[in-house]
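Next comes just one chain, in structure tokens: the form predicted alone.
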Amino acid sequence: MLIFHLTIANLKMISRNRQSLFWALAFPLIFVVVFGTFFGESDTATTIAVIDNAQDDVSRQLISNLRELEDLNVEERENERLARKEFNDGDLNYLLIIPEGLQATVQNDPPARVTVVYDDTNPIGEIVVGLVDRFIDQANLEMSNAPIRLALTIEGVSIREVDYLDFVLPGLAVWGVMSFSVIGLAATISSYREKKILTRILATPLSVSIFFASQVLAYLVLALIQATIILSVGVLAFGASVEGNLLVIALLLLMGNLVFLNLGFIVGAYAKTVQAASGLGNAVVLPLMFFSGVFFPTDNLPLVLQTLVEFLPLAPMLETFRGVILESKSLTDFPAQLSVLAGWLVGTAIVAVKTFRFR
């Protein structure tokens, strides 16, 4: 019972912390609404404009097949002068002019020139032209009667397209847990050592273990409130998929921050005051969350760096951690990067039981 009780007065004592509270809640919400805004739930149907000079049966057909295509949303125009200005004005992504004649033209005298207009610079444009191309050769395979030598057998498997949102939010989520266990425990240890509480604590019959354990469950309950806020907020305000099984979800999430607050406890050996334990807290803090996946890819890295980064204690948690929300995936998918995780639990351990000092 006296650790319960120790566990909520120190949970109480962190509310009160408002300081503590931007750092472990607000600061990671903003980065969720920042990127929920920009790469949030939207329409993926590409909008390609069509100018049918034409107006014959070939082009109506033409069209009529054009807009049975996925993920394509056809837009007939009449004008194309108006059309190309809206292009130029960046309000029109692509534009598919029909030549005049077209059935005529394809009777007796093929190819008809079937014009395609978008900007070389986006490199989405190259995946659309080549839809349209494909579209083409399909339509001028029927027109020409050819026999069919080839036959396709269709094995349609479901999966999930995974969005920008999708990929970055479980990084938020752990990014805001790590910060807050590293930085935040580290300050108060080193605050406490400043008060010479620590020292006091030695004179009285509270057992120093239980004091420990006792800051170390009101972190890992922060810690799954703070993700469930965050992965909260993602989800329901901006329509981000969390697909694995919570409990799966939350055991790892608190088997990663066991790390992140061993490390808090090195940190705040180390640290004489409360802004020292500030700045070598985002001193290890920081790297960890440009280098380790956070918010891009760690395949982008160079391989010195993708190799590296493979044997730090936030990317194997990340990947792991985005498997099982992502893909439902089970935590016996993951032996080596959970090995990895396990090493940094049993060192940093080591190293904050060694280095851990009182006054």
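Numbering follows the first chain given and starts at 1. What you see is a predicted model; the values in this text were computed from it and never measured. What we label the rigid core is the largest C-alpha set whose atoms superpose within 1.5 Å from one form to the other. What changes on going to the form predicted in complex with its partner chain:
- Superposed on the core, the two forms barely differ at Pro205: its CA moves less than 2 Å between these two forms.
- In a rigid-core overlay of the protein, Leu82 has its C-alpha displaced by at least 2 Å between these two forms.
- Relative to the superposed rigid core, the position of the CA of Asn93 differs between these two forms by 2 Å or more.
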The other form holds:
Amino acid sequence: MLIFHLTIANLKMISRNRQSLFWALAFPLIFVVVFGTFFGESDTATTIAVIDNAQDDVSRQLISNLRELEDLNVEERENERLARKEFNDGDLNYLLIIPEGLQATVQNDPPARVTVVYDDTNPIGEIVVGLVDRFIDQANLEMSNAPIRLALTIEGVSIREVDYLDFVLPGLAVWGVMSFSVIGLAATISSYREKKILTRILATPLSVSIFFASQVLAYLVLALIQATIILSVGVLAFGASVEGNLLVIALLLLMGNLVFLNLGFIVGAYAKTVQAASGLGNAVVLPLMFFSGVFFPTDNLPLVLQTLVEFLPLAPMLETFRGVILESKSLTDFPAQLSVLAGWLVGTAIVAVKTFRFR
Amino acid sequence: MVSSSSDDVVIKVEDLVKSFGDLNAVDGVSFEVHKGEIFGILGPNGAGKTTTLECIEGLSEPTSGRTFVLGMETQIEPENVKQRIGVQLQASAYFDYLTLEEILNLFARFYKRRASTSELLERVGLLDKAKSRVKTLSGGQQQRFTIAATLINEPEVIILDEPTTGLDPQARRSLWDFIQSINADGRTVVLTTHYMEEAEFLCHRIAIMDNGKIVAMDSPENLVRALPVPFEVKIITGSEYNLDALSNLTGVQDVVDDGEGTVRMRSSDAAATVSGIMAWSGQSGAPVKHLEVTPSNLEDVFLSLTGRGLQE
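Target state, the form predicted in complex with its partner chain; input state, the form predicted alone:
All chains and molecules follow, beginning with the one already shown.
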């Protein structure tokens, strides 16, 4: 199949272009790593070391209850001084120190005080401490013989709420795909025109529609690979959550990317040189990126802008994408967003065909 | 051998006109190219050479007139024409990120008839560069590769637009040999050039184009022979002598004197002019330190037809 071979050739060319590969993958990944490091979860973050100075029934009960908490990894340490040193060196993020004679204090001279040590510059520290705090409340209630009026289920306490990384990761994936499809394709088209490669192709019997279809196919394949890598790094390295049906996610990504590719063809039609294509491409991509909710929810924008971006392609695409990824919603939950996207798909395709120039 | 019977016409152009706005880039051009010929279109930049080729190749739609390749009208069956011609475009490049081998293999897939990639590369001495990219090649190698690529579909006709522009004399020479070897395979070659040496060396027949029109068409020898003044006679003598008598010698059309003793005469009869110079030298006592007779060339043909030089 000719189109298959052409698509493979396109993929080869794109993947051999180090510079374009940087913009396609390395650049979005830098953001994933930065946001992941600041906002993501990691194993050490949810490990709590317990120093049991009491070694009595109450303390043992407390520790075994603590172990039942999901998302919290409990380790015991013998020596408080060494444990504090580990904490100061950054090897431990949370310490729980149980005082000597806990059982006696609980029974004879309440309240007993347990100490949590954590780094208050750690953004998720509060969440973990909150978890421990609620756990202690629960233990308190259980130990008093008073009827439990306020039942708190430990399972209900979750630190896996949607954090910033979860929010920004789908945005980064879509932004990466969009900027690469718009700028990369526009640069390719204008360089092919500048170097007369388009005319050379026209001089062969190859049908131009197959030639352009192979470009689109290559960028669609690439978008899937790109998004998979970006999302995987977020999930595997930084514990971001990606829920939702993967097929739906892929389908939505491809639909959005068709709009971006049409924009790429249009930019490529107007840009006479590769530099112009990348400048013009950025002029399209950057405002979309800033105002469509890649990094911040659009709710924070002035109302006029907020309304405006709803009619541009990126914001509806992102809302749907996040809905599917974070809330496992289905495409039918987003009729308005998908209508806007479909309108852009048709509109940009018409403009792309009308404006295209071979020379 | 070049024959001129009408059934071996490979390319036929009839009253071709191509206008861009008010400008007629090609203004009523007609010619035929015969099987086995190397046919050259000679003319300065902007004469309409490239546009003429583009109409034949199906890259440009004529404003009026028709072009035929191997009996097929380009404007009616462009796909079929493209299947059977090899095209080299002026200053066109190939994909940056594919190797020579990959480019040829990809282009081969566009055609029904396919030549062997490695044989083509071997033929242009680039087999050891099969896995290299085009930008690593020298200018001459790039141009050889470009022309090798026109042979990927075993075409009966190849059309080359200024194949040697920008090359050094040695690379140009080697490309001429290559073009002659392609022609020796039995392929008809059409090329444009603004180098008169190239047209003279390579082409069996030439159409001279200027301002969108063909101003003359024949073999290079016949074009030069048809000039009213086919020779230039140059002498070096002393500047102090009276040179007026020279313009009255047999065959001399005009005399150009640089004021320092070098005199150039255009002559229709070199032998008579030379003996006249000798007689003048004997009578006037002026020495003839140097005497040179050069036959006129295509540059002079162009000059006499248009009043301008080719490179202007």
